[in-house]
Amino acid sequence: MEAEAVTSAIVDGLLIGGAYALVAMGLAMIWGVMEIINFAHGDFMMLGALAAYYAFTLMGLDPLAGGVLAFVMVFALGVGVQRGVINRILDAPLLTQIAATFAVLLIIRYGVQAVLGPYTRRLVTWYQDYYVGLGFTTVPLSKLLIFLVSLVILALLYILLNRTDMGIAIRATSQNRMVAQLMGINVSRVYDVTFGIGVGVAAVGGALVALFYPIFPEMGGFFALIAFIAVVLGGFGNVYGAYVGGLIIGVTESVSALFIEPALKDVVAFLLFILIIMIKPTGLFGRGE
């Protein structure tokens, strides 16, 4: 195996890992602050892909701008779901929380099927097949855009969490909800913003993934599974760890496809996940042992 092929696979893995990271960061943020496992996360991502698709086909809006629109729409929907469903089960048993978010998944997924049909849609732009040279290799412009956007969103989340009053409130609530309330923090508002941003970032991921991935009602299932693994790899609730976890999975899949059947590349990522869980159950950047 030539070193150039391996290096190209690593670059490609980093780019697709950026898409995984976009979905995983929102999931990690929701878990880290609210301690809710959002099983509907992938379906919020699917809504983002659909929003970008219809913004492009009906209004001619580029998917990059469509991603902004998708964020706004899914953020508003996420706040509604948080107030109507999540807020009522925060102190419920884990099984109840899982059942509730799974019900949200079913409502979104089959609601979309009922309204728009079970069809597969494709978003075709002028740069769909455009490649960019990166030194010794070339990469699809669409994947490069996703990676760059993932870096921008990672930076924005860092600024939000570390340089704003809302970020301080979010971090305080994640550490101790009761103490945060006693300090005068509006915890309900923090949860609204956290859940809205979490699913909104996933929607941006969906809008950009639509550049190279077919859009259909069940598309979020695979990405949600990958996001769960990335969150566990990076450490539960660690947004930055989830980003790194997404990149690791992307590179693992891409490089392993050089040596085994590409259809089995996901198996290698799952094996890596099991290995890290066995060695360090709290994840690579998790707190405590």
Contents of the next structure:
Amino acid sequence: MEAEAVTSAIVDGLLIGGAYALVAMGLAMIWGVMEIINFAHGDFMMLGALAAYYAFTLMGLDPLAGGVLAFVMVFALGVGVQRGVINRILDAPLLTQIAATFAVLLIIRYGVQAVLGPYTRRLVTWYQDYYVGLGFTTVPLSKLLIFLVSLVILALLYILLNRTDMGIAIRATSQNRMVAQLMGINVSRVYDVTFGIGVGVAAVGGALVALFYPIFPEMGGFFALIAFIAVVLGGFGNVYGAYVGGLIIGVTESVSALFIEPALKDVVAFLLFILIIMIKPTGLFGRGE
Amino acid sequence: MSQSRNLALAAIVVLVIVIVAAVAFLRGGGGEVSEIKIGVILPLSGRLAETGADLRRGIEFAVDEINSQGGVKACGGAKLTVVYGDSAGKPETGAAEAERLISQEGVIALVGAYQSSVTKTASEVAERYQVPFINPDSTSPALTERGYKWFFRVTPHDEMFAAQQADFIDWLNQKYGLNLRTFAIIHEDTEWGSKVAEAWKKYFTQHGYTLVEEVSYHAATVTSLDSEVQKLKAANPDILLAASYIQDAILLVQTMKAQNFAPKVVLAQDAGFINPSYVSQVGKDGWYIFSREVFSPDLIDKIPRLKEVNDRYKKKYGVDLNGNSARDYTGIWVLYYALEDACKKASPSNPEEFRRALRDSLVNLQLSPDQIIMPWKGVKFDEKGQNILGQGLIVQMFEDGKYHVVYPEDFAVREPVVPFPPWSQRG
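Can you switch from the form predicted alone and show the form predicted together with its partner chain instead?
Expanding to the full complex; the earlier chain stays at the top.
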């Protein structure tokens, strides 16, 4: 019984960790390449969830397909925000950057609230209550889907960053913007793509989270908080580290809830975070300066 | 010259007296006082402005009814005049408005203020100035534990609701032979949820039920209730009590279904579970869950006086009475009955004396169920200022996706569906 409970807690944690990881990867990418802390990240995720909700209720589109739609829409919006706001504050003091992305957060969150109302929405698919047996435990299909999608996105990001010209340009820019520019890389285009993909991935996360989590204007806040921790944990700006960071937080939460006390799961996750940072201040996979 | 000036002055004085008397006669039917001023503090702006507007309609409607049926008869038909104070939902603004209404407007009594936190500060001011404060709608138990002499709460409070919920479980056991013995609690961990859990533990233990598990969670950061529900399921309670806001209520129900956790009775404490967003989004997963309520559209067919009042109310405002407007409407009527009594002992022309008389009248007030529109046994205040005849309702969500009253029996329109059916046996 005990061993079974532990494995099922670990699996639960990995699955929800996949959702955290999706939100965290984009955040890590934006920070790694542009050195911008995107406070509005969770709200782009919320937009993805809303897009999936409307695609589902108005057009009957499954959230998996809705996730693609959400990515495209939020990518476009992200490019707009990058050109309109972020590009102008790249060299501004840190406080200006924080205030600007925070302003974007407020505009998105309360814009949605003003237009669509503060209501809670719920997306109910036909496989809502469908379970998959993994041999040693049974898991909801919706959560398994989000984990699988997070792996696919991880692989796609790996291919993008390592096997395409754009990826090489992105990595070059992240290493040294000035040199990259001198080598003829169109840096502002790299930034457009980076920010667009970063928030787009968060939107995919939102679309899939909508399979098991209610959708409301403030939902991004909770996930963004965890994403920030995952990014720091994984080593600032390291996309793969952020992925692992998200999984670690998910597993820590569910295992500590089992062994210690559900009410303390946040406390334990954050304690572990501080412990890791004390031992390795650059994060688990940080390069170190 | 000076004589004609004196004459003109006298003429003016006479004219003024005649006009005042005429106005008094027209407005007040010739009594010595033509109006009784009351102050009402509500959240008319800010986040709760929508609720505030609802509450205001209840107040306005009661005042119109009282005035059109001849005002306060024992005071020579004096009309009620309301001066509003806007708390904007903030305790400090509520207190400042109470101060203004008392010292500048000279109101005889205060009514308000919806949120417990605002009621608390506003009634502090009233207590200091010795002005009766009628509270129709705040449910924090602490408000009537302060030993105040001028504070009267008409609505039942959260502890009374918890006590009634324990009575309800007793009733289920007797009537349906469910043999419910153990209970578990899940609650959000801010002051509200924690206080509700305390009250549940107190009354359910008193009634002989055994607590087998209690879990709390932080509603602002909760992304999953998997482990919480696992713990509850492992404890295998007969009764699950839940205090949640909207999104966490949806998450809880969804997770219970996912883990196939179906205790014999699921009973929620109002809040998220009766919110329109929850009701519209939870769908059939919300069926057969019980919740505490203060009001229900079902009552309109159950309380003759309510039906009559609601018809007129709906004609005027286009909406049905709800828990908020009905409670504030009732608050004004309670004040009216006390005024009728106070006017026999003192005159509003002497505010201090009249406020004391009004306080005494409230202390001795006894209203029967047919004098009010709420599903209560009447109105009678104890020495703490709490109406001891008030009660809540227990509602259950049925297959039409709506909550219907199942308890107390006098107001019930349906038989409860018990035990909570297994998740696999639903439509």
